[in-house]
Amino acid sequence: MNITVRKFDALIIGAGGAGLRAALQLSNADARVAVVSKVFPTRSHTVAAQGGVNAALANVLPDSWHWHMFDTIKGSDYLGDQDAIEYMCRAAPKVVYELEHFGVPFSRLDNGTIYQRAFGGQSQNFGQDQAARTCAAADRTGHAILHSLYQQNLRARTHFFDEYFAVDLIKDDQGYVLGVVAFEILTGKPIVIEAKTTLIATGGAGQIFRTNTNALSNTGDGMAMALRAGVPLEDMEFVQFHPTGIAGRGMLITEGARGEGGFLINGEGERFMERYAPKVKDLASRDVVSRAIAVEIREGRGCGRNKDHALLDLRHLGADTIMKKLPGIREMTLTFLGLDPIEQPIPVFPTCHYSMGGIPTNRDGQVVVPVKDTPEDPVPGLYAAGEAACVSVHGANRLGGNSLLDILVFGRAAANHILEYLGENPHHRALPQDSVDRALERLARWDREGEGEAVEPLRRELRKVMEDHCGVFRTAEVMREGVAKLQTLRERIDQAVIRDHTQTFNTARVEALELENLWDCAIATMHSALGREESRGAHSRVDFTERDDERWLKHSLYSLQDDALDYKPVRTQPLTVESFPPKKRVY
């Protein structure tokens, strides 16, 4: 076959914030750079982001970015590598006075600084009081920067391959990565871009779960091409409910809406919350609200007629703070749900948002594998970033408002270090023939015909496991009979078919290609979470309901041949400052 070769110093597989921040770096540093996205780069997934990036700027009251860092270490219930946070929290200021600089439109206070509003688990004085930390946009943070973006990347002239899919990686056997086989999915034609280095930051997997906030393309696809490289995934088993989706649709409503006063509320009318986090009340973490609710339902104390929900309540905030600070949201919930948030609280239930876990990396966004004795080991000329990859700044849970910052940092971190490895690597290494045929034939699997499987019934079989088998509350023997279920629908998968070869747009291909992507994400997750043994942060066991700091302060890594699990220690050493050792995590 015939298939053209494209080459670039720097390829990014995913255009979100992580991928758009790296490109804009390495454009305007002369490198020749590619952008390959199955969707338009404007309707990336940051595009939905809504509460703000953090930053300790101390515009509305005073901060300091070791609280930052000592909330954000708090808030991964002591998971998170601490060197990779303090670098994090440091850089947090200079990252988002960029953003200022590359036009994103902030709100402002009436002294003319950025807008920071109060978010969940954010602290002044290690854990004291109440921080405001979250740079907005009003209700639109994630649009706001995704455009700026990716107007600065046309500005600097990078390369983008709109709407092609990446099929897998290309690698010789020396363990280079040397770029992507993918295809256009207009045409249905495949290309080889071949790179010196590629990065890639493809976003989550949270389509493994029927009821969740991400995009429809939010199918683990890089995480599931670095699996079957041979590069294991990190602490999958951490996967973040967010507390306030729209019950029954899992559409997010933001945490800013707590952080503007919102509260929750049971069906006795009750602000429940109190008995939780008695402190902080509705601004606890994550994982912690989303558990209060999930046992305000459990106990019989949930809203509507089922009381199978919590109640969100704006309606004390007033019109004009509703119109001015939280827009996206009431048009969302009018659109949706025909309710005004102005005059009735909104039906909330705890809905699958994000993914801690993902590709191994360090500070510099190096991939890293360990072997033998040495604890990372770096695949030379890959990198990645964003929500693919787990640095680990997140650890057992992320704070919200964290996920932005971490796709500036490390996206600009990981170009960086291309620069670098560009000049120590200045020429294209010879393509290996073989690999480019292993991806060609996982393209072509799907043109078989015959009688099999539709695509979509299994997609759906396979996130309602995931729901049923690994939620939030979670027990080993519900696991193993998700990871029966697993298994036994990878042997449907293999033989399923695409049964209409002239659907439009080649889409019919690409649900098949997101489809075994899923899949591998989701073996990753349920083998991660049945390995731990312990409740830490978003990884609530039943049967292990104490967090162990003895045994489990490590990290998973989850490897596809075999099935094979095994484990890293936590980088409890910051750069400059001491450590900040684990404790009781109460809010």
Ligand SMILES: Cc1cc2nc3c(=O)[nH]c(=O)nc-3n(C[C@H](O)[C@H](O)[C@H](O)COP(=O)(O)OP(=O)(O)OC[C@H]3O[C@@H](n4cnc5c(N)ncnc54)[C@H](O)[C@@H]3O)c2cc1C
The other form holds:
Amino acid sequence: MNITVRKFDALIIGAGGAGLRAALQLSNADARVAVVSKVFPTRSHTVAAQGGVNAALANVLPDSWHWHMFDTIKGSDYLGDQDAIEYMCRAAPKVVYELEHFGVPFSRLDNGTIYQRAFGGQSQNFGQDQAARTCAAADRTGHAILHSLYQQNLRARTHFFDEYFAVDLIKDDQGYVLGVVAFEILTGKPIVIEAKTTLIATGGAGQIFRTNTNALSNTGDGMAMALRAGVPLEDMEFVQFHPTGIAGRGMLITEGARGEGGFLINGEGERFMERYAPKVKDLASRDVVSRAIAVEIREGRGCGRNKDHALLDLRHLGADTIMKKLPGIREMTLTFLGLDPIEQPIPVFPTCHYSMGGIPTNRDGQVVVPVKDTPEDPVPGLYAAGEAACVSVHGANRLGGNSLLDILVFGRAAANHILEYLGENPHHRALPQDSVDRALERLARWDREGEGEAVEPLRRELRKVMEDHCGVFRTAEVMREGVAKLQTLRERIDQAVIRDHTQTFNTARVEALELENLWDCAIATMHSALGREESRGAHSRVDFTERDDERWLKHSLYSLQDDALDYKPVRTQPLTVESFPPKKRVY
Ligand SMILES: Cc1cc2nc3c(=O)[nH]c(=O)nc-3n(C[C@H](O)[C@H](O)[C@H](O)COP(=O)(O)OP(=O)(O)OC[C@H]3O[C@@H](n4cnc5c(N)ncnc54)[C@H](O)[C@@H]3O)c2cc1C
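Moving from the form predicted on its own to the form predicted together with the ligand:
Now the full complex is given, and it begins with the chain already shown.
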């Protein structure tokens, strides 16, 4: 087959905040940069981020990066790598001011500085009083950031492959990653994008769960590509369930709603968070609030006819605050529930929100794999950043407002390292045809038509298996059943067909490839969760209810070959300050 080949210095897969921040840094340094995105760039999930981005600017209350660092480590249930966390928290004010200069229209305080709101898990003085650290553009912060970054990239002449689907990485026998095989979704035409460096910025894998807050496009493609290229995935058992998804629908009500003073009530009208987190109540860390809601419902104190949700009450905030600070939330509940939060509380339930795990990287964004005797070795030419990556700054539980920060800080850091790498590796290496052929074969497999199961029902089943067998509370027995169900599903996926090739825009083929990626991420999550016999952060085992630092203060690494689970130590040594040793986590 005659395939178009395009060559670049740097290829970025994904046009969310992580991809675009990296691309801008590279284009501004005159590198030849291509960004591939399966959706139009400004439709990437970053656009949906509501609440804001954390930085210790101290515009509203006193603050310091060191307190931010402590909160992040505590929030991570001590599984986060402290060097990366220090790096991120120190860089935060700088990246936020950069955004301001790129044109992000942040909300303002009366004195003209950036508005900051309180979010869960934030404190002053290492756990004393509530802090206000989240910089916000009303409740549409992600929208403002993504659009500004996209416009800046257009100005910097970044090359965009819009609505192209990346299938698999190209790797030579020396282990160098040299780009990707992709196809244009509109025409189905394959293309080889060759590059000296490749950055995976494909976002999270929230779609492995039936109820989630994520965009339909968050199918973990980059994570699955890495797995297939022999890179293990780190800490996949840690999936964040956001406490306030709209019940039954999954759409997100930002934590900012509680940050502005909203609170949760149960079926008896009680503010139950007072019992679970006496000090900070509704602004406890997300894993804590999600579990509290699940327990209230399980013990019969849910709301509604079926007692199957909690209520988020904003009424006391008043119309003025709701219209000014949370206009997007009001619009959403009006549109999807016909409910006005000024007059009625919102039905909520924990919903899958964020992948803490992902492709293992160091704080330069280099993808690193453990090798015997040395703790980690970079895969030459391969980088990852954003939700697809695991640096790990979020450990076992991410704090609200820290993900937008993560994508900006590490998108930028990865780009800086790529520039160094390009200086040392100025030439393209020979293209390994066998690797290209393997990706093309995977693509061609979804040309099959005729009798057989269709893709969509299989996808629905997969998501249901994850929800039923790997949800907020987990046990070995239930997860073992889950593994067996996933394995049977895999055999059926391998036999599945595309019913209708005439479908416009090749959406059927995209969905089939996504299903394979979802399965890879799902099995990684299930096996990693089964392996970890303790409860830490978002991972709650009914059969191992305590955190066990002696056995489990380590990151998991799952490889597709033989379903192998390996572990690597947590980096507990920060860069310049003293380490924060594990403590009991109370809020
Ligand atoms: C509803 C919601 C609200 C949130 N609110 C906040 C908040 O207030 N504060 C905060 O800090 N965090 C928030 N988060 C989390 C945060 O927004 C995300 O973690 C972050 O934006 C992810 O950015 P990203 O660049 O890694 O990926 P994304 O923005 O998800 O972008 C992924 C990109 O990869 C591309 N892609 C994927 N697969 C392929 C493929 N196979 N081929 C080609 N392209 C591909 C997509 O087209 C897309 O461009 C929120 C998340 C959600 C879902």
